[in-house]
Amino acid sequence: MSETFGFVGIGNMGLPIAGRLMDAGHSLVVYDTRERAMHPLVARGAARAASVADVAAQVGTILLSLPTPAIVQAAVLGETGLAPGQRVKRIVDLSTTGPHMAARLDETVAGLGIRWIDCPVSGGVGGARAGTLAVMFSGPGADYEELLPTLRVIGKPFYIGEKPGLAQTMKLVNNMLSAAAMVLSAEAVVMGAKAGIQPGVMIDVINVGSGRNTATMQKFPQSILPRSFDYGFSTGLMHKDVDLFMAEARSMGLSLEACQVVLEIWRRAVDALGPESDFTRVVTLMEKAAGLELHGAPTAV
């Protein structure tokens, strides 16, 4: 049965989520605040709104996509933000926020009669295209029932509990792994191309292995070897996630020695190649050292 839904942030991940919501006949609301972000969606057939606040008048059901915690507090909680007496009812917050902010902002909205649904989800840009995301939930069970037929139009749901930011917690060790994976990887098979051997050779090799994961399946062959770098996750992005794993661990009494290194690498990787660029230039830090690049055969630099 088609709805209609608000959607807040179209970027990366939102535009194409959005765009599968459509495709399975639901009508939007949807708001950016860069207006030509909203002009494809608008051009399907999508209503245009002016504020978050805009959309939380038209609809009962708001789906949030957006990069940092920070912007998921101020969109909700901004003067065009959320506001006794509007429509809205319920938001799905498909960011990646941490539980602490997820948790603050369920028991701020309650105030206003909203159920926060706390639902990151993961698998990429790849993902959002393809519809076969990790859709994380937590929340109520009866809004993950009513729900589901929604969510599956954008990837595999997952209930994980009722307690607010649980979902969060599940996004955040999913991608503490994947964000090990990439520089792990990366550090392996320069080393490897170091001694001699063909890095395409190597992806194939450990891809049929044990030690094939989600870098050595999707990033290498797909940006890294290219060297097209266009993946479509921001090196800012997974710097963010890792941090929000790690200050969650701390708060629990966990030290986690080698994720700590995993957040160091991914601060340097900031610090060196910029928020903005794209995650899998991570791989330049570690071929800098080793003073060659990788393609289908090292390259000396």
Ligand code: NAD
Contents of the next structure:
Amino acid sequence: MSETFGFVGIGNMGLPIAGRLMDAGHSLVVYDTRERAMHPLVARGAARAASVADVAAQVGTILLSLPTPAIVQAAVLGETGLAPGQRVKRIVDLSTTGPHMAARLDETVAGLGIRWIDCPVSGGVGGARAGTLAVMFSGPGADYEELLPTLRVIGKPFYIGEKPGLAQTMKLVNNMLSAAAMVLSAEAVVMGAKAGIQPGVMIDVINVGSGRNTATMQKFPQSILPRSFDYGFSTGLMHKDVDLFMAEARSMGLSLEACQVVLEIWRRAVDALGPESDFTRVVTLMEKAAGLELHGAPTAV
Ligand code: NAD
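Show the form predicted in complex with the ligand, please, the one above being the form predicted alone.
Now the full complex is given, and it begins with the chain already shown.
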């Protein structure tokens, strides 16, 4: 059944996710602080809103795909955010905000008669375009059942639990592993290249062998070896995810030594490359330290 959804945050992930909802026949009311970000969807018939409040006045369910917990909080609870008496009844947050923020927002918007659903996603821009994202849902089971056909348009839904923030924790666990795989693969492949092995050959071997992971299977062939560094996820957001993971771990009394080293490497990457750089550029730090550059195509992408 086609419905009208609000969609706030038309960035790297928001644009392809919103595009798939329109492909599936849904109507959208869209808002982004960057006017031009809305153009491709408005050109396809989406209605352009002037603020989150404007979206909330028009639809029952709003999806968010915003960069950071602070931005999600400001967008939703700021002056032009949610207010009593609006039509909105449910917010589905696709952003990565961490469990504490999700729980806080759940409690705050409940006072306005709105249900907060945390629903972070994993699988990158490629997964968003293809509709193959891992979609992690926590919130009321009835909302999950009702939203399932819509969630299936964007990927494979998983019900993580009822407690607000559980899906955010799931997402942080996943991204910690993705962040670690990226920096460890970069270091290991640079070491092999220094010893004289062709990077393309190395990636081929690893992807048949036991070292394979999402960095060697996707990031190296698509964005690192071709030197395009255009994977579509920023260094700043990768650092945010690892930082949120470690904050949660500390709040549980866990120190997690290897994860702490991964966090420090991503902090250095933000300092050296800037938060807006594509996160695959982290490899250039390892290359610089080794005095080489990785080039060459793998034969079996
Ligand atoms: P992005 O920076 O490309 O997009 C965010 C969009 O939000 C931008 O268009 C920006 O203009 C808009 N925006 C910022 N502040 C706003 C506000 N106050 N009101 C309305 N719009 C506002 O980020 P992204 O890569 O699309 O990531 C979005 C979320 O999804 C993040 O939380 C990220 O961690 C998560 N995520 C990203 C990926 C990925 O591969 N890029 C994968 C999984 C999850």
